[in-house]
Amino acid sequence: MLIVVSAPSGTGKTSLCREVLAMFPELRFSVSWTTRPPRPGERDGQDYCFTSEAEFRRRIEQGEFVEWVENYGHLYGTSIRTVQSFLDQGHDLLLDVDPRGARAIKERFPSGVFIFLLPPSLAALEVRLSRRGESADVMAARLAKAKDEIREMIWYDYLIVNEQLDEAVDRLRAVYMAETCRRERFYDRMKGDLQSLTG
(Lines of atoms letter the chains of each structure in order from A and count residues from 1; the text may use other names and numbers.)
(Lines give C-alpha, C1' and ligand atoms only; values in the text may rest on other atoms or scores of the structure.)
Protein backbone atom coordinates (compact mmCIF):
# COMPACT_ATOMS: atom_id res chain seq x y z
CA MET A 1 0.00 0.00 0.00
CA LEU A 2 1.19 3.47 -0.90
CA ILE A 3 0.26 6.29 1.50
CA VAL A 4 0.87 9.89 0.46
CA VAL A 5 0.72 12.71 3.02
CA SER A 6 0.66 16.33 1.87
CA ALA A 7 0.42 19.55 3.86
CA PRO A 8 1.32 23.21 3.68
CA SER A 9 4.66 24.19 5.16
CA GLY A 10 4.36 24.68 8.93
CA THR A 11 1.48 22.24 9.43
CA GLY A 12 3.55 19.63 11.27
CA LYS A 13 3.65 16.97 8.57
CA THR A 14 7.18 15.76 9.39
CA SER A 15 6.42 15.34 13.11
CA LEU A 16 3.18 13.52 12.36
CA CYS A 17 4.78 11.11 9.91
CA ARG A 18 7.65 10.33 12.31
CA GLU A 19 5.21 9.47 15.10
CA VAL A 20 3.21 7.07 12.91
CA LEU A 21 6.32 5.45 11.45
CA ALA A 22 7.53 4.72 14.98
CA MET A 23 4.24 2.92 15.71
CA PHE A 24 4.41 0.57 12.71
CA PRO A 25 7.81 -1.07 12.14
CA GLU A 26 6.51 -2.69 8.93
CA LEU A 27 5.67 0.74 7.44
CA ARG A 28 8.51 2.21 5.37
CA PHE A 29 9.31 5.80 4.47
CA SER A 30 10.49 6.96 1.05
CA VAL A 31 13.35 9.42 1.54
CA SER A 32 13.14 12.24 -1.00
CA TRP A 33 16.02 13.63 -3.04
CA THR A 34 16.84 17.32 -2.80
CA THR A 35 19.35 19.92 -3.93
CA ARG A 36 18.96 22.07 -0.82
CA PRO A 37 21.75 21.99 1.77
CA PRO A 38 21.21 19.94 4.93
CA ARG A 39 19.80 21.74 7.95
CA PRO A 40 21.47 21.25 11.35
CA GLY A 41 20.91 17.68 12.52
CA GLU A 42 19.78 16.33 9.16
CA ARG A 43 21.48 13.21 7.86
CA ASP A 44 22.02 12.20 4.26
CA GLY A 45 19.97 9.16 3.33
CA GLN A 46 17.77 9.45 6.40
CA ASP A 47 16.11 12.87 6.21
CA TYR A 48 16.84 13.46 2.52
CA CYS A 49 19.20 12.21 -0.15
CA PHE A 50 21.22 15.39 -0.71
CA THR A 51 22.67 15.93 -4.17
CA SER A 52 23.84 18.61 -6.58
CA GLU A 53 21.52 20.32 -9.03
CA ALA A 54 23.46 18.85 -11.96
CA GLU A 55 23.03 15.31 -10.62
CA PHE A 56 19.36 15.91 -9.84
CA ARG A 57 18.70 17.17 -13.37
CA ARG A 58 20.55 14.17 -14.81
CA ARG A 59 18.18 11.93 -12.85
CA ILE A 60 15.18 13.87 -14.22
CA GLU A 61 16.41 13.26 -17.77
CA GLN A 62 16.83 9.55 -17.00
CA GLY A 63 13.21 9.36 -15.76
CA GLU A 64 14.26 8.33 -12.26
CA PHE A 65 11.64 10.38 -10.38
CA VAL A 66 7.96 9.51 -10.09
CA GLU A 67 7.51 13.18 -9.19
CA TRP A 68 9.70 16.22 -8.74
CA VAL A 69 9.15 19.90 -7.99
CA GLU A 70 11.08 23.10 -7.45
CA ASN A 71 10.40 24.94 -4.19
CA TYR A 72 12.12 28.17 -3.14
CA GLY A 73 14.98 27.58 -5.57
CA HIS A 74 15.64 23.96 -4.60
CA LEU A 75 14.62 20.72 -6.32
CA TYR A 76 12.83 17.85 -4.56
CA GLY A 77 11.91 14.45 -5.98
CA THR A 78 10.78 10.90 -5.23
CA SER A 79 12.72 8.00 -6.73
CA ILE A 80 10.50 5.62 -8.68
CA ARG A 81 13.06 2.85 -8.10
CA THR A 82 12.82 3.28 -4.31
CA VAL A 83 9.02 3.29 -4.35
CA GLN A 84 8.73 0.25 -6.58
CA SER A 85 11.37 -1.66 -4.63
CA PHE A 86 9.53 -1.27 -1.31
CA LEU A 87 6.18 -2.22 -2.89
CA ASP A 88 7.70 -5.25 -4.65
CA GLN A 89 9.07 -6.42 -1.29
CA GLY A 90 5.55 -6.27 0.17
CA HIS A 91 6.07 -3.21 2.37
CA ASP A 92 3.55 -0.47 2.92
CA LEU A 93 5.16 2.85 2.03
CA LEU A 94 4.64 6.38 3.37
CA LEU A 95 5.54 9.39 1.23
CA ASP A 96 5.66 13.02 2.28
CA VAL A 97 5.15 15.19 -0.83
CA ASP A 98 3.44 18.41 -1.86
CA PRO A 99 0.15 18.40 -3.83
CA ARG A 100 1.87 18.74 -7.22
CA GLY A 101 3.95 15.67 -6.47
CA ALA A 102 0.95 13.85 -5.04
CA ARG A 103 -0.98 14.37 -8.29
CA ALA A 104 1.88 12.87 -10.29
CA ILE A 105 2.02 9.88 -7.93
CA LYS A 106 -1.76 9.40 -8.19
CA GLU A 107 -1.43 9.12 -11.97
CA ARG A 108 1.15 6.35 -11.58
CA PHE A 109 -0.37 4.68 -8.50
CA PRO A 110 -4.14 5.37 -8.59
CA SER A 111 -4.85 2.88 -5.79
CA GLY A 112 -2.69 4.85 -3.35
CA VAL A 113 -4.13 6.45 -0.21
CA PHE A 114 -3.93 10.26 -0.28
CA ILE A 115 -4.12 12.24 2.96
CA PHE A 116 -4.06 16.02 3.34
CA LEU A 117 -2.98 17.59 6.63
CA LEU A 118 -4.54 20.94 7.53
CA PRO A 119 -3.65 23.60 10.11
CA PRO A 120 -6.42 24.52 12.60
CA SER A 121 -6.74 27.88 10.77
CA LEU A 122 -4.77 30.18 8.50
CA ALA A 123 -4.10 32.42 11.51
CA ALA A 124 -2.59 29.47 13.40
CA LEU A 125 -0.47 28.58 10.39
CA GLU A 126 0.82 32.16 10.19
CA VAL A 127 1.86 31.98 13.87
CA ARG A 128 3.66 28.66 13.28
CA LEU A 129 5.50 30.05 10.26
CA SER A 130 6.53 33.18 12.18
CA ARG A 131 8.35 31.00 14.72
CA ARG A 132 10.83 29.91 12.06
CA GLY A 133 12.57 33.27 12.15
CA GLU A 134 12.42 33.76 8.38
CA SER A 135 12.17 37.15 6.68
CA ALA A 136 8.77 38.75 6.15
CA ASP A 137 9.06 38.17 2.39
CA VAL A 138 9.81 34.46 2.78
CA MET A 139 6.99 34.06 5.29
CA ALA A 140 4.53 35.85 2.99
CA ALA A 141 5.56 33.58 0.10
CA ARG A 142 5.10 30.47 2.27
CA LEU A 143 1.66 31.64 3.40
CA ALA A 144 0.55 32.39 -0.17
CA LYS A 145 1.78 28.95 -1.28
CA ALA A 146 -0.03 27.34 1.68
CA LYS A 147 -3.32 28.89 0.56
CA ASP A 148 -2.82 27.52 -2.96
CA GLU A 149 -2.02 24.06 -1.58
CA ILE A 150 -5.05 24.02 0.74
CA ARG A 151 -7.27 24.47 -2.33
CA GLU A 152 -5.98 21.08 -3.52
CA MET A 153 -7.48 19.22 -0.55
CA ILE A 154 -10.71 18.55 -2.46
CA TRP A 155 -9.30 15.54 -4.35
CA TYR A 156 -7.58 13.81 -1.39
CA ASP A 157 -9.12 10.72 0.22
CA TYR A 158 -8.76 11.92 3.82
CA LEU A 159 -8.36 15.24 5.63
CA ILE A 160 -6.74 15.55 9.06
CA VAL A 161 -6.56 18.79 11.05
CA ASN A 162 -3.38 19.06 13.10
CA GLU A 163 -4.42 21.16 16.07
CA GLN A 164 -3.05 18.78 18.71
CA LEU A 165 -0.29 16.48 17.47
CA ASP A 166 -1.39 13.45 19.50
CA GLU A 167 -4.94 13.67 18.11
CA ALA A 168 -3.68 14.07 14.54
CA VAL A 169 -1.39 11.06 15.05
CA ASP A 170 -4.39 9.01 16.24
CA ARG A 171 -6.32 9.96 13.10
CA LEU A 172 -3.47 9.10 10.73
CA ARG A 173 -2.96 5.82 12.57
CA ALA A 174 -6.70 5.08 12.26
CA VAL A 175 -6.66 5.78 8.50
CA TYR A 176 -3.70 3.46 8.00
CA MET A 177 -5.23 0.66 10.07
CA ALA A 178 -8.58 0.97 8.30
CA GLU A 179 -6.93 0.90 4.88
CA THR A 180 -5.04 -2.30 5.75
CA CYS A 181 -8.43 -3.94 6.39
CA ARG A 182 -9.94 -3.09 3.02
CA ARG A 183 -11.52 -6.12 1.33
CA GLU A 184 -9.47 -5.58 -1.84
CA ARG A 185 -6.18 -5.76 0.06
CA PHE A 186 -7.21 -8.96 1.84
CA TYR A 187 -8.28 -10.49 -1.44
CA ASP A 188 -4.87 -9.81 -2.98
CA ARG A 189 -3.10 -11.40 0.00
CA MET A 190 -5.35 -14.43 0.23
CA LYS A 191 -6.21 -14.95 -3.43
CA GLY A 192 -5.11 -18.58 -3.46
CA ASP A 193 -7.00 -19.53 -0.30
CA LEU A 194 -10.16 -17.73 -1.41
CA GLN A 195 -10.12 -19.43 -4.81
CA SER A 196 -9.91 -22.84 -3.15
CA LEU A 197 -12.91 -21.99 -0.93
CA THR A 198 -15.03 -20.99 -3.90
CA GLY A 199 -14.11 -24.13 -5.79
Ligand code: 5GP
Given for the second form:
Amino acid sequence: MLIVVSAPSGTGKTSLCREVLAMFPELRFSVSWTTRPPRPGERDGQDYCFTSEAEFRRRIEQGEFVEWVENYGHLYGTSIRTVQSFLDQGHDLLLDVDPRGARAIKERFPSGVFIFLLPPSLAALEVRLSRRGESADVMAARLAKAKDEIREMIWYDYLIVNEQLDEAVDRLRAVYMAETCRRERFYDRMKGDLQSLTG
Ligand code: 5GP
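Could you drop in the structure for the form predicted together with the ligand? We only have the form predicted on its own so far.
What follows is the whole complex; the chain from before opens it.
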Protein backbone atom coordinates (compact mmCIF):
# COMPACT_ATOMS: atom_id res chain seq x y z
CA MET A 1 0.00 0.00 0.00
CA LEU A 2 1.23 3.49 -0.79
CA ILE A 3 0.39 6.23 1.70
CA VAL A 4 1.03 9.65 0.25
CA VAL A 5 1.18 12.60 2.64
CA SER A 6 1.22 16.17 1.37
CA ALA A 7 1.25 19.38 3.33
CA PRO A 8 2.46 22.92 2.91
CA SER A 9 5.94 23.32 4.35
CA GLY A 10 5.84 24.24 8.04
CA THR A 11 2.81 22.05 8.76
CA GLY A 12 4.83 19.58 10.79
CA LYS A 13 4.66 16.79 8.25
CA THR A 14 8.18 15.52 8.92
CA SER A 15 7.61 15.05 12.67
CA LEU A 16 4.24 13.44 12.06
CA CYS A 17 5.62 10.97 9.51
CA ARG A 18 8.56 10.11 11.75
CA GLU A 19 6.29 9.26 14.68
CA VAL A 20 4.02 7.05 12.62
CA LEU A 21 6.94 5.31 10.90
CA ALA A 22 8.38 4.45 14.31
CA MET A 23 5.10 2.71 15.24
CA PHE A 24 4.87 0.35 12.26
CA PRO A 25 7.96 -1.62 11.26
CA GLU A 26 6.26 -2.83 8.07
CA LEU A 27 5.77 0.77 6.96
CA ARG A 28 8.80 2.30 5.23
CA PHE A 29 9.62 5.79 4.09
CA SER A 30 10.27 6.55 0.44
CA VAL A 31 13.41 8.68 0.53
CA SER A 32 13.18 11.25 -2.27
CA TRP A 33 16.04 12.61 -4.33
CA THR A 34 16.68 16.33 -4.18
CA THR A 35 19.14 18.94 -5.35
CA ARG A 36 18.43 21.17 -2.34
CA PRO A 37 21.24 21.36 0.21
CA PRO A 38 20.70 19.46 3.48
CA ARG A 39 19.27 21.39 6.45
CA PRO A 40 21.00 21.00 9.80
CA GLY A 41 20.34 17.54 11.16
CA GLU A 42 19.25 16.04 7.84
CA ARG A 43 21.07 12.87 6.84
CA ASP A 44 21.86 11.77 3.32
CA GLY A 45 20.00 8.59 2.42
CA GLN A 46 17.57 8.92 5.32
CA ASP A 47 15.81 12.25 4.94
CA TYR A 48 16.67 12.70 1.28
CA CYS A 49 19.22 11.43 -1.18
CA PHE A 50 21.04 14.69 -1.82
CA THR A 51 22.50 15.07 -5.26
CA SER A 52 23.70 17.58 -7.85
CA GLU A 53 21.46 19.04 -10.53
CA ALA A 54 23.51 17.34 -13.28
CA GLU A 55 23.08 13.94 -11.61
CA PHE A 56 19.37 14.57 -11.03
CA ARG A 57 18.85 15.48 -14.70
CA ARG A 58 20.73 12.38 -15.78
CA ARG A 59 18.33 10.32 -13.66
CA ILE A 60 15.33 12.09 -15.24
CA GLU A 61 16.62 11.16 -18.68
CA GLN A 62 17.05 7.57 -17.65
CA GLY A 63 13.42 7.46 -16.52
CA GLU A 64 14.32 6.80 -12.89
CA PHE A 65 11.55 8.90 -11.35
CA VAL A 66 7.85 8.10 -10.93
CA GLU A 67 7.47 11.84 -10.70
CA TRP A 68 9.66 14.85 -10.17
CA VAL A 69 9.05 18.58 -9.62
CA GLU A 70 10.90 21.81 -9.20
CA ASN A 71 10.22 23.58 -5.89
CA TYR A 72 11.87 26.86 -4.92
CA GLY A 73 14.57 26.36 -7.55
CA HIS A 74 15.40 22.84 -6.38
CA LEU A 75 14.48 19.51 -7.92
CA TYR A 76 12.69 16.76 -5.99
CA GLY A 77 11.81 13.32 -7.26
CA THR A 78 10.53 9.89 -6.26
CA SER A 79 12.60 6.97 -7.45
CA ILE A 80 10.59 4.25 -9.16
CA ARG A 81 13.19 1.71 -8.03
CA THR A 82 12.72 2.66 -4.35
CA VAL A 83 8.94 2.40 -4.59
CA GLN A 84 8.95 -0.86 -6.50
CA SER A 85 11.53 -2.60 -4.34
CA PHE A 86 9.68 -1.85 -1.10
CA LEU A 87 6.39 -2.98 -2.60
CA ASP A 88 8.03 -6.16 -3.94
CA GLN A 89 9.33 -6.90 -0.44
CA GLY A 90 5.78 -6.62 0.90
CA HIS A 91 6.26 -3.32 2.73
CA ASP A 92 3.82 -0.46 2.82
CA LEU A 93 5.37 2.81 1.81
CA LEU A 94 4.92 6.35 3.12
CA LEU A 95 5.69 9.11 0.64
CA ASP A 96 6.08 12.78 1.44
CA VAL A 97 5.51 14.63 -1.81
CA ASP A 98 3.84 17.85 -2.88
CA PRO A 99 0.39 17.83 -4.58
CA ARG A 100 1.85 17.75 -8.09
CA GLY A 101 3.87 14.68 -7.22
CA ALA A 102 0.89 13.15 -5.40
CA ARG A 103 -1.28 13.55 -8.50
CA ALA A 104 1.31 11.83 -10.68
CA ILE A 105 1.55 8.99 -8.15
CA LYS A 106 -2.24 8.66 -8.10
CA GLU A 107 -2.23 8.16 -11.86
CA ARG A 108 0.33 5.39 -11.62
CA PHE A 109 -0.93 3.88 -8.34
CA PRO A 110 -4.68 4.66 -8.13
CA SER A 111 -5.17 2.44 -5.09
CA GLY A 112 -2.79 4.57 -3.00
CA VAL A 113 -4.10 6.43 0.02
CA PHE A 114 -3.82 10.21 -0.27
CA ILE A 115 -3.68 12.30 2.89
CA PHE A 116 -3.44 16.06 3.14
CA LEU A 117 -2.16 17.63 6.32
CA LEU A 118 -3.51 21.07 7.15
CA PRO A 119 -2.13 23.74 9.46
CA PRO A 120 -4.67 24.99 12.05
CA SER A 121 -4.55 28.42 10.37
CA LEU A 122 -2.41 30.49 8.04
CA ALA A 123 -1.26 32.56 11.01
CA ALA A 124 -0.04 29.40 12.76
CA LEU A 125 1.79 28.36 9.61
CA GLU A 126 3.48 31.74 9.44
CA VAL A 127 4.69 31.37 13.03
CA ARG A 128 6.06 27.89 12.34
CA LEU A 129 7.84 29.03 9.18
CA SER A 130 9.41 31.99 10.95
CA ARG A 131 10.95 29.59 13.50
CA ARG A 132 12.89 27.96 10.67
CA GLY A 133 14.85 31.17 10.24
CA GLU A 134 14.18 31.42 6.52
CA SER A 135 14.65 34.79 4.81
CA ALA A 136 11.61 37.07 4.39
CA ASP A 137 11.57 36.34 0.63
CA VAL A 138 11.62 32.59 1.09
CA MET A 139 8.94 32.85 3.76
CA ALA A 140 6.65 34.95 1.58
CA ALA A 141 7.12 32.50 -1.29
CA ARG A 142 6.40 29.50 0.96
CA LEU A 143 3.27 31.15 2.32
CA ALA A 144 1.94 31.97 -1.15
CA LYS A 145 2.70 28.41 -2.24
CA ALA A 146 1.00 27.05 0.90
CA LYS A 147 -2.26 28.72 -0.14
CA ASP A 148 -2.03 27.21 -3.64
CA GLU A 149 -1.30 23.78 -2.19
CA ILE A 150 -4.15 23.94 0.33
CA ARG A 151 -6.57 24.39 -2.57
CA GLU A 152 -5.50 20.94 -3.77
CA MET A 153 -6.90 19.28 -0.65
CA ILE A 154 -10.23 18.70 -2.45
CA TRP A 155 -9.05 15.58 -4.27
CA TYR A 156 -7.28 13.88 -1.35
CA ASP A 157 -8.90 10.94 0.49
CA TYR A 158 -8.24 12.20 4.02
CA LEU A 159 -7.64 15.56 5.69
CA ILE A 160 -5.84 15.87 9.02
CA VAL A 161 -5.35 19.14 10.87
CA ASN A 162 -2.04 19.29 12.69
CA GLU A 163 -2.90 21.42 15.70
CA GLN A 164 -1.58 19.01 18.35
CA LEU A 165 1.07 16.63 17.06
CA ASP A 166 -0.16 13.75 19.28
CA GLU A 167 -3.68 14.02 17.97
CA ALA A 168 -2.54 14.25 14.35
CA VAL A 169 -0.35 11.16 14.92
CA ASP A 170 -3.41 9.31 16.27
CA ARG A 171 -5.42 10.24 13.23
CA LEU A 172 -2.76 9.25 10.72
CA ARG A 173 -2.27 5.99 12.58
CA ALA A 174 -6.03 5.38 12.52
CA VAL A 175 -6.21 6.02 8.77
CA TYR A 176 -3.34 3.64 8.12
CA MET A 177 -4.83 0.91 10.30
CA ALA A 178 -8.28 1.28 8.78
CA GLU A 179 -6.86 1.14 5.28
CA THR A 180 -5.02 -2.11 6.04
CA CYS A 181 -8.44 -3.59 7.02
CA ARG A 182 -10.12 -2.74 3.72
CA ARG A 183 -11.52 -5.96 2.32
CA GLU A 184 -9.73 -5.81 -1.02
CA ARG A 185 -6.34 -5.13 0.57
CA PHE A 186 -6.96 -7.72 3.24
CA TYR A 187 -7.80 -10.37 0.62
CA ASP A 188 -4.62 -9.50 -1.23
CA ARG A 189 -2.41 -9.86 1.81
CA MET A 190 -4.07 -12.81 3.48
CA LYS A 191 -5.09 -14.93 0.52
CA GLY A 192 -3.63 -18.19 1.88
CA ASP A 193 -4.87 -17.71 5.44
CA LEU A 194 -8.39 -16.82 4.33
CA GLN A 195 -8.66 -19.94 2.16
CA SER A 196 -7.84 -22.10 5.17
CA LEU A 197 -10.62 -20.36 7.15
CA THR A 198 -13.30 -21.08 4.58
CA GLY A 199 -12.12 -24.59 3.80
P1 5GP B 1 11.42 20.55 1.82
O2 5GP B 1 12.48 21.25 1.02
O3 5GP B 1 10.74 21.45 2.81
O4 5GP B 1 11.93 19.27 2.43
O5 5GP B 1 10.30 20.07 0.81
C6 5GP B 1 9.65 20.99 -0.02
C7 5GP B 1 8.47 20.33 -0.69
O8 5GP B 1 8.90 19.31 -1.58
C9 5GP B 1 7.50 19.65 0.28
O10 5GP B 1 6.18 20.01 -0.12
C11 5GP B 1 7.73 18.19 0.06
O12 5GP B 1 6.56 17.41 0.29
C13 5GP B 1 8.09 18.18 -1.40
N14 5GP B 1 8.80 16.97 -1.81
C15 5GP B 1 9.76 16.30 -1.16
N16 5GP B 1 10.16 15.23 -1.86
C17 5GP B 1 9.42 15.23 -2.99
C18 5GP B 1 9.35 14.36 -4.13
O19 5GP B 1 10.05 13.37 -4.27
N20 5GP B 1 8.45 14.70 -5.09
C21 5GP B 1 7.64 15.79 -4.99
N22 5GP B 1 6.77 16.01 -5.98
N23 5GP B 1 7.68 16.63 -3.95
C24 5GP B 1 8.56 16.34 -2.96
